[in-house]
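In the block that follows, a single chain appears as structure tokens, in the form predicted alone.
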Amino acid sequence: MIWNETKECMSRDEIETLQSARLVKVVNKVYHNVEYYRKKMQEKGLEPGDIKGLEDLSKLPFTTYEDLNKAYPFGLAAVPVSELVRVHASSGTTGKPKIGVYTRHDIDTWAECVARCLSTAGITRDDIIQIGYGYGLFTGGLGAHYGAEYLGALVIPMSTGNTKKLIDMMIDCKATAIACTPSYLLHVAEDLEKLGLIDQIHLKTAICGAEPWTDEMRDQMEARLHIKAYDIYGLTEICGPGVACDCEYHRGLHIWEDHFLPEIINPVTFEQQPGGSDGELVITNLTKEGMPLIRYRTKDLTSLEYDRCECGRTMARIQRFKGRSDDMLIIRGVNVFPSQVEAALLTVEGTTPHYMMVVDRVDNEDTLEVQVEVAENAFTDEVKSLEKLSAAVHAKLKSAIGLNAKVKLVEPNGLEHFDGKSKHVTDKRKLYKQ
């Protein structure tokens, strides 16, 4: 089902005409209402009249996390605080959190974007959906909640932290859909299997986001829970969940280009890249009132495809994320992303998706240890069986990342299972003084 066919199925000419008009409008707004942006534009010798459409996008300055940090908390707001109705913030563990502020109109727009995403995943007003994201400053809970209500679905606001209660409500209320992080959904699947309750659930659909995940993880979720799983994308500083979502064809995440202007840049040279080329995703808010960001560098590495999808939608599709430019590990000169490790582990029978990469420096040489949790049905006291499993993991990892990694098998539930965003890297090198 297409929620807003008038917008989601526009021709490319219609999309670009609308984007150009909205870009001109938002640039004028931030120039006159946000001192921070006015100074950045003036430093580049720019005035609003210099931006006449999409062809001038590359003239504009980028916005980065460092800019958000300097302007924290409301220095990038484009309206008076009296016009703002909501604050959200990232769950970042270093520095100041990334802030997002919203007007009443922003909240309504956000809800509509999330409703589009849920429809893209096949969810309708006839569904009963559990929201398994955290509520509060994190955008996931309230963002998914408002979007589901806007769609007309029956919402169960579960949040995180009580998986037993979530399972009870899932069964008792006959929930047909769930929105949560992919790692938490696998945790739910594990508990359902332990309790022997898989056959008692009515789930058909999961919409997962807030952390990167792989096709292999999708396959595992779908097989274990007998559902269809969809990827949703968003950023606190842009709006939260609802920026993009994939459809039943899984050919990329449809980004709502009437609200979010995407581009791909080379993260080293900062030059714009053509469609289909890999690089860093950059997003400009086209309709946000409270805190529109201009050319925000997401740090997410991907590409954009612009051909019409089989589902009928015409807007650009964000391709599978290859990692983050700031999450990339350089180990002995090799670029390594956690997503590569995850994809490799999911192909090894006898392991779970729970893992931890520990990077260290010993005798001036980088080392990598990958701690892998063993599945309960594969855990045994037989040394030969565990050695065989360890060897299989080692071989898969070497093939995937091109490095010899030390493999440490961990007993079931021996690693932390996260309700929210999962953490997979401990880089001890960062603790050393340079």
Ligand code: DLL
Second form
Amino acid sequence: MIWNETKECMSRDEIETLQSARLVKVVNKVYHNVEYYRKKMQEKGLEPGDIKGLEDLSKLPFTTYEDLNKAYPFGLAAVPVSELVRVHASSGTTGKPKIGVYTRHDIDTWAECVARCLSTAGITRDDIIQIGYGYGLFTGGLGAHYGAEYLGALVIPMSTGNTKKLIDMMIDCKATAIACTPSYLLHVAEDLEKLGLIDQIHLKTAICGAEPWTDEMRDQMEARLHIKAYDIYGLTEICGPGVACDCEYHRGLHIWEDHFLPEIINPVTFEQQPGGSDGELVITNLTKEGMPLIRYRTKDLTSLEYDRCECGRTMARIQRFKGRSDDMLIIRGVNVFPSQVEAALLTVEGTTPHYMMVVDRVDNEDTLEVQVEVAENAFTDEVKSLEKLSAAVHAKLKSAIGLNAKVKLVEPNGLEHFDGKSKHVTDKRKLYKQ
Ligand code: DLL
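Would you mind giving the form predicted together with the named molecule, to go alongside the form predicted alone above?
The complete assembly is shown below, putting the previous chain first.
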């Protein structure tokens, strides 16, 4: 089923005409309402009249995380706070969280985009859907929740953290769909198998995202749970989940181009790349009122395909992600930057700035071990003192990145020291297909 056929199946000409008109409108809006953007445009000698349509897109400045950080929290808002109804956030590098703000209308548009994704995955108002993304500042829970309600499905707002309850409710309520991270779904599959409950579930569809995953993971979850699994993409700054989703043909994720204008750029030269070429995904919000971003550099590496999909949709398709152009890791669905770990370690007396993050996936669950060298003056063979130090590091990390990391204290000079650019991450998960 196609949720919004007039939009999802427009001809390329129609899409581009609509995008041009919306681009002109949003550029005018930010120029007149957001001092930060006005200055950025003025620095490039640009006035809103210079942007007449898509052909002028490359003249516009990019927006980056650093811009969000400088303008934190509401400096990029294009409407007064009185018109805003919601804030979401996810972690940034060393600075402040990445923030998105929404007007009432934005919440509706977002819900419509998520509803489109769910119906692209074959979910309808007859489905009973468990939302297993976290509710709160993270966009996953509330984003999927509002979208599923918009579609008219029956929503079970599980959030994260209680798999036993999720399984009980899945069976008791005969849930037919689930929205959660792919690694969590595999974890749920494992628990269901251990409990011998696989044949008691009624699940047909999963809509997974918020972290990279592979076709092999899809095959595994489909075979183990007897379901169809779909990929959903989004990011807090642009709106959250619902930017793009794949259909039954799995030829890439349809991006809702009437709301999100995608480009691929070379992350080194910043030049626009033609369809089919690899590079960094850049997105312009065409319809957001609260905080429309112009040419936002997502740091996600991929390519775009523009030919009509067998499902009938004409919207461009984001291909499997190949990595990121920054060092952000996604561990158990949480965005983590090595710089956050480093900053936390620096606050613990008795440790040094020499550390290594080892990320792995064991029984379908991400694990994080932080190895850190103990300072010469704190090194001792007294077990109690080392345990105390380890607990202090664990607590700091937990409050900085929100994850329980395994802490491994290493003797002074026990880790490799680098002359050039130091390496702080060993990721054994092989999440991206190169
Ligand atoms: O992860 C929003 C979301 C929630 C998407 C639920 C899908 C489902 P952030 O926390 O801001 O927002 O993280 C955004 O996560 O730039 C990608 O690097 C990564 N990401 C999100 N979805 C996918 C996906 C949410 N399907 C960052 N495949 C993005 C690969 C993904 N990476």
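All values derive from a computational prediction rather than experimental measurement. Numbering follows the first chain given and starts at 1. Rigid core (definition): largest C-alpha set, two forms, superposition within 1.5 Å.
Once the cores line up, the CA of Glu373 ends up 2 angstroms or more apart between these two forms. With the core held fixed, the Cα of Glu47 is displaced between these two forms by less than 2 Å. Positional change of Ser399 between these two forms reaches 2 Å or more at the C-alpha, relative to the superposed core. In the rigid-core superposition between these two forms, residue position Val410 carries a C-alpha shift of 19.2 Å.
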